[in-house]
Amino acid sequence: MNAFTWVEVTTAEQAVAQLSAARGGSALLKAGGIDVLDRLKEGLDAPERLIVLRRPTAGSKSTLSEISEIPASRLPDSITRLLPAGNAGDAPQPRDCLRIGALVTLAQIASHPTILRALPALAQAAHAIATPQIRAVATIAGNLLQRPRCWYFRSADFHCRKKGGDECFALDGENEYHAIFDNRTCAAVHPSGAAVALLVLDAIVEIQTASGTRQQRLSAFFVSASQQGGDVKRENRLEPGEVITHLYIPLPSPDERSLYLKSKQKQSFDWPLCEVAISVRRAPSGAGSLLQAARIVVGGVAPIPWRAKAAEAALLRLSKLDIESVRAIAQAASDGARPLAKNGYKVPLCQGVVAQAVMQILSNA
């Protein structure tokens, strides 16, 4: 690990100023630091300054380490405009939201009463990440921004495309844990379990820039190399010198449910082989279908959290809960899959995890 200067800040504005400063050399932001410290040891990053965003002291006005409910009447217009619309073509309506500060830990999220009650997919995802010791330190923003765990990317011996090279070594190499979707340029999978749950819950990310704040749907925040504006060397649209400050999550209505499931090789703690988050809204009685809204996001299978749109469409056509219908939904979840030589098992695994999630959420809804 190279030598660097340690700079402590307590606000997002201070962090942005330090990241943008010309003096002192290149800079990297650290909060919980779980992934940052790994990258420093692996030589993926070699900053001359490490900007450490500390949790605010007691009595400060900062909300970076707080979880709070924001009523619709106090919601900023910039957030309201990004909320999910009701019926097709309707403008988004103000809605009570949960605001989560960027420095909130995964352990806080996993045990928060409002999240456990109203947003169980997020609590379940946070609880399934890593170990209790890591969850007590790791922040929600850090989890969203961590880099892929592909062994070729993490190894100094391979100059892969994600590091500016000309080859994805996983495509013809050891790829049993790699992507089955959108994997032609880079086969690394996105590592954030929290992102899978937050996407299914229509979360909005707020970002501090040098000129103020900007907001973006989390569904547009993550980007793969094949998407417009994508770059194989990045996984999201956070620009240099910007800092995530908050996440806003619309609180569900009484007829909405969410769920998260994770399949892993080592059951104590491990990275997912496949994970899924699902949210549904029940249709009124006599509507002809069980649901009026559904969203399915799959993780561990693509360079970004993967929206299973064909499975969502099949789920919305569901008029009764039976094995054949659930099997059709599960098969639709793997539409477009392009497995590599050693990860073909992920196709039926993805189908099985989605089928389990559908059965579980509709049986309990």
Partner chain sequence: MVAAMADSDSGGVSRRGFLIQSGTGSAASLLGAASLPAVRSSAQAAPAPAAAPITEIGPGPVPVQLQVNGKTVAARIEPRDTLAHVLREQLGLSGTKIGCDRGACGACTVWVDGIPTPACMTLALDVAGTAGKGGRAARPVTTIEGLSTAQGTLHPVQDAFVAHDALQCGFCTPGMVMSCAALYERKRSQGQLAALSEGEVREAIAGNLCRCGTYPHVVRAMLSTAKGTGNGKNGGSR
Second form
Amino acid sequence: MNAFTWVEVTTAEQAVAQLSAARGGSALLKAGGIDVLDRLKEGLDAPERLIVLRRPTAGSKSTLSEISEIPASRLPDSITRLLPAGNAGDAPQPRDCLRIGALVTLAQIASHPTILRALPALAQAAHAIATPQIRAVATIAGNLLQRPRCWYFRSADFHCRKKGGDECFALDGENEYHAIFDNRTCAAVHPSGAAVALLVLDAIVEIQTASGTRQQRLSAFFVSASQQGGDVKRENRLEPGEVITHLYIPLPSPDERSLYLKSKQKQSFDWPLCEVAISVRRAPSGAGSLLQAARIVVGGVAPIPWRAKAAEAALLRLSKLDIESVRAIAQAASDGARPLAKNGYKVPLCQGVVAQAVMQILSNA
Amino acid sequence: MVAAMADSDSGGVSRRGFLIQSGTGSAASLLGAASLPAVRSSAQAAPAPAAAPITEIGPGPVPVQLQVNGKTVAARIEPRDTLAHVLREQLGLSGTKIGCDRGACGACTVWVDGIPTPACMTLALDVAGTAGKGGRAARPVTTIEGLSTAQGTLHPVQDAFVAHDALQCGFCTPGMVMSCAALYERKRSQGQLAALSEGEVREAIAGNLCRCGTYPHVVRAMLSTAKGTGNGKNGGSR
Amino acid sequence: MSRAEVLVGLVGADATLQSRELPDGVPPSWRESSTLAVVGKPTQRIDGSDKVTGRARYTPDIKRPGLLHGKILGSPHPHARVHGVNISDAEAQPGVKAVVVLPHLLGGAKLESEKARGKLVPVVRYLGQPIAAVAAETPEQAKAALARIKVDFEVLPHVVDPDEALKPNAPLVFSGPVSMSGSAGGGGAKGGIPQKGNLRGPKRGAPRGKDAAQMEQAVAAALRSGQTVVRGTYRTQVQTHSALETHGLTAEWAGDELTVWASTQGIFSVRDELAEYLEIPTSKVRVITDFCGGGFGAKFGAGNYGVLAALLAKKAAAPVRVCLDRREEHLAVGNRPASEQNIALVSGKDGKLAAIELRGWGAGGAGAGAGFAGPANNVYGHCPAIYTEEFDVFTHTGPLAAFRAPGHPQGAFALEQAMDELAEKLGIDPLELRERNDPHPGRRLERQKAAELFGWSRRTLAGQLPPEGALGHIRRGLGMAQGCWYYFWSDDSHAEVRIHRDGTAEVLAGVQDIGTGVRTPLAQVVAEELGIPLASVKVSIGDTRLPVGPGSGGSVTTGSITPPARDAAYQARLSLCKEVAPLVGAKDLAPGPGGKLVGTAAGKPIELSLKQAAAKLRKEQVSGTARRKPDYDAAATNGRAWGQTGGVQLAEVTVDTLTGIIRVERIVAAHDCGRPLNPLLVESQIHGGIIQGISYALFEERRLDRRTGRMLNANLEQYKIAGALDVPRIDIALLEDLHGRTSTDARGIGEPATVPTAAAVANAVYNAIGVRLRELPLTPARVLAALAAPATGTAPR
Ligand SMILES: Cc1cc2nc3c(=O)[nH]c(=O)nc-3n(C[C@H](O)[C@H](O)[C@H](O)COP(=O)(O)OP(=O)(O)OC[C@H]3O[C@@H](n4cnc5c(N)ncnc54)[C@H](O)[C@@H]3O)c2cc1C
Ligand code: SF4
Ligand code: FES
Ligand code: FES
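Right, the form predicted on its own is done, so what does the form predicted together with its partner chain look like?
Up next: the whole complex, starting with the chain shown before.
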């Protein structure tokens, strides 16, 4: 690890100021530090200044490390306008939201009563990440913004595209854990388990910029190389110097439910081979189909958390639950997959995990 | 020196605690403002009036204080030093082991604020108290050495580990004990100790790798100590 | 010599009293453990509280005044020629106190020609191969200085994949014939075996006492005989030892004397290797190992890191610690080699094996001796025709080292799956098939006990247990496998026992605790012999100043060191009798049962406890010493395979056919290890063997990038090791198998417990899904691929 100056801040504004000030040298933001330390120890990053965003001390008014329910009446317009519309064409209505500060830990999320009750996919995803020790330290923003876990990228020995080099070692190398979708430039899968859940929950991310704050849907936040003209060096639309402050998640109505499943080789901490989050909204009885809304996001299969749109459409058409239709929905989940030499198994795996998720959420519905 | 730290308007309970501690004992004298050239502080201009000032430390070594096993101790650390490294190499607390140095084995597990934390993935400054403008309180760290009393009375979990042979080479054991003892304390404070389940134990140690394969005996030790039968001298396992 | 009655056999089954010739100076044999006070009882470790409090000091915990930190420069290339090493820039870096170049490499196979040349090996044969090292005040300084060492490499083409290495124009790992010295319990390859390209062999094998050439013909004849044949090709992966404590050593010189603290399984082998390497007298080297955080076979010698620590310490005139990081540990200090095995079994319709043929290669990187034929040659030794051929394939990767039952988990994976397949083909239950071919009395009883505990009768043909789960995607399967290990011991094992005037005792023996807990059985046998409480016995081990003891490998420790410990205690009692007899007026004072001294004084019988007798001593202590005696009456075999321990494991798994994920739900393990001196600790060892076996079966695999030869998962996150949530319910049936050949009847258990696990799991997986997986690890990718392929098994899907 290189020697660096420790710069400690407690607000997002300070962090932004410090990151942009950088004073001619490099600066890196640390939250929980789990990903940052991994990168520093491997020598992938060697910042001159480590900007440490600390949890505010007790008594401060900062909401960076808080989880709170924001009633619809107090929801800022900037968030409201990004909420999903109830019906296509409707203007978004204010809704009760849960606000999660960027420094909230995965352990807090996994055990928070409201999240457990109303947003189970998120609680399950947070609980399935890493180890208890890491979850106690790792923050939600850090989890969303951690760099990919491709083993070529993570080794200082390989100067791959993502680091500015000109080749991808995984494409004709050891790609068993790599992407089956959108994988022609860089096949690293997006590492964040929390992102998969947050996407089906329509989360909105709030970002501190040098000039103020901006908000955007998380569904438009993550980007693959192909979505940004071949730029593989970043995984999201956070601009340099920006800092995530909060996430807003609309609280579901009684007819909505969600769940998250993680398929891992080893049951004690392991990265997912494939993970899936699903949320559905039941249709009123008498409607032709079972559901009026559905979202399926698959992780571990693409450079971004992957919306399985064809499977969603098939799910929406479902009129009764039987094994054959579940299998058909699952088949659709791998539409467009183009596996590499060693990850062909992820095609049936992705179908299998989606099948289980669909079965589970509908039989509990 | 106290004045140097007292300008923060966000001083809460823990900060006051720090002031008291740093005002007593030998560590305090080490922290005289004059000895802290590397700690700089600048009050941040708007936009955040309520924020604490920004503290800059390093990159060279700086004197800090740590609160370990109930004692305040002085150390000189670089910002890049991990907590595991400082505990082992500076404070002589080598019970905390390093197995992977990457957060993947749990051998370095200590408690920070009472919660199992990977000491290899925690920078010592994350828990240290610093002097100077914007200085702050150390966060309490408990290591395996702090689990048993100074008189040598073992924590019930330690007793149970011995009784049920929940250790082989013993290298993972300090971390494993720290994870288990945290679970034990949590269940006890909830009045739920007797209801401890096998699943809870396994979840709690899911981040502690044991290459020797002690897991079944760890589970057995925890379940029997939770039910108050863990401290049998010999053959407690049968 | 004298004849005595000795209890021989399986307690509770066929144990009987037999007359045996006992050497002089040994105590009377113990009967079954239920008649004993301390031995054979589940007993907590006497050093347990050191380990749970963090007081136990391991090598990286040793602090010495002025301690420097050493870091090693490993080769960044898998294959290169070194033309020169320039260290002067590195020497000038801040905090740096010494820089040395490794004079010559330890470990791995050696070219006959290089051996003759001795010093400075100029060829790099694996990535991470140590080249030089730096000692500095801080680890960061040492690491920074490594970058300033200039090595003039001529990079050469490499090959890291065994299949590639076998191709005609593959880069050569060795330019000529090689050999490799072994370490306790495994590895090692004698010279004189043909070698062509990267292929060395065959090493021809047959059961002990049989002629390989004749066996080869007999097997060929059986294969032509028209009886039932099953054939299969099995592959196993490279597994790294991954002890939680990495290899390491701290060296300190005082004049020309060297003291080292080493993480080792063999303090004496470290001493000898250092003395030889540094060309100093053995008596000038002292090795201390209070605690060792696991070894599993890879921690015997001083190692290149150890030699470098000693050289740095000399040059810097300060103590130097060199402890490897996790990456170096994966790369450069040993592994279980990969294998490809082609097996054929021939059997009559009655299920009697007519022949076993096994040919294949092992790939232990730049090391030789990667065999796997142990199970084939030994488990069904009654099969009339057994022939094996083992080859080594060399690659540019770190050399193999002995790893818990070297060769056996690989061999069992092939052999026991082939047996399973044969059973199915013949329509015979797999347990019954073993019954017809394996008369080993231990395994016979083990099969019976394990089957009862497990409920083996629940098993149905492959794929026939009812599907579970909402989508019918969970399949359950039951399988079994068995294994063998050898009864090794080291007769160069010595112990001293001292009885103090206060009635306490001390046992001194140059062994080391690698996690098996050897201090405790040592204390137990001495306490039993002396009739004193366990707490009255102090155990000193882990120092080469103590009487020479065995290295802890090959499961030899308990069987080697507890007999001399007990014998020494007996000798100490004899001298106590001699000292005390005149003081109590009893000429005939002699050791009696329960540690008592008995005799007659003034015509009346007297009886003294050890404590009473010791109190009468006019000197500080009496002591006894003993060396491990050869096994008693070794000619008599009574038809029992005295040289072999057994082990039978039954596994229950579920396979999720949608995700390919396998979960091991239960293992029942039945094992024998002579007299289990401490069933609690034996149970720990068996758990360890099984859990490592599951980890090997399902998760572990060294992953290399072929193009660059680099290891991609040199950590503990992507190198996957079983954790608490991966461990099934484990039930153990432990036999008490008295062989009446030493004063404690103990044998090892560390290795046999890991032999059959992967094979049992694989058989259970087959039983669940009806497709046989012949390659380890059994990953979801392989399960899904197998399920997608057209069925190969004969069972319904
Ligand atoms: C053994 C192991 C297993 C793991 N398994 C999983 C798993 O299964 N699933 C999974 O999802 N993750 C897994 N992880 C990854 C882990 O969850 C992440 O590293 C962690 O969540 C990062 O959070 P952090 O707070 O420590 O982030 P940091 O390390 O502090 O930061 C991560 C990145 O985000 C940036 N950042 C942090 N906060 C902000 C902010 N507010 N605004 C802008 N930028 C910010 C930092 O600059 C940095 O680049 C595993 C990690 C380990 C070591
Ligand atoms: S997959 Fe992406 S991160 Fe991995 S080697 Fe290729 S370019 Fe680099
Ligand atoms: S050493 Fe910290 S988790 Fe392994
Ligand atoms: S006891 Fe050896 S690693 Fe756990």
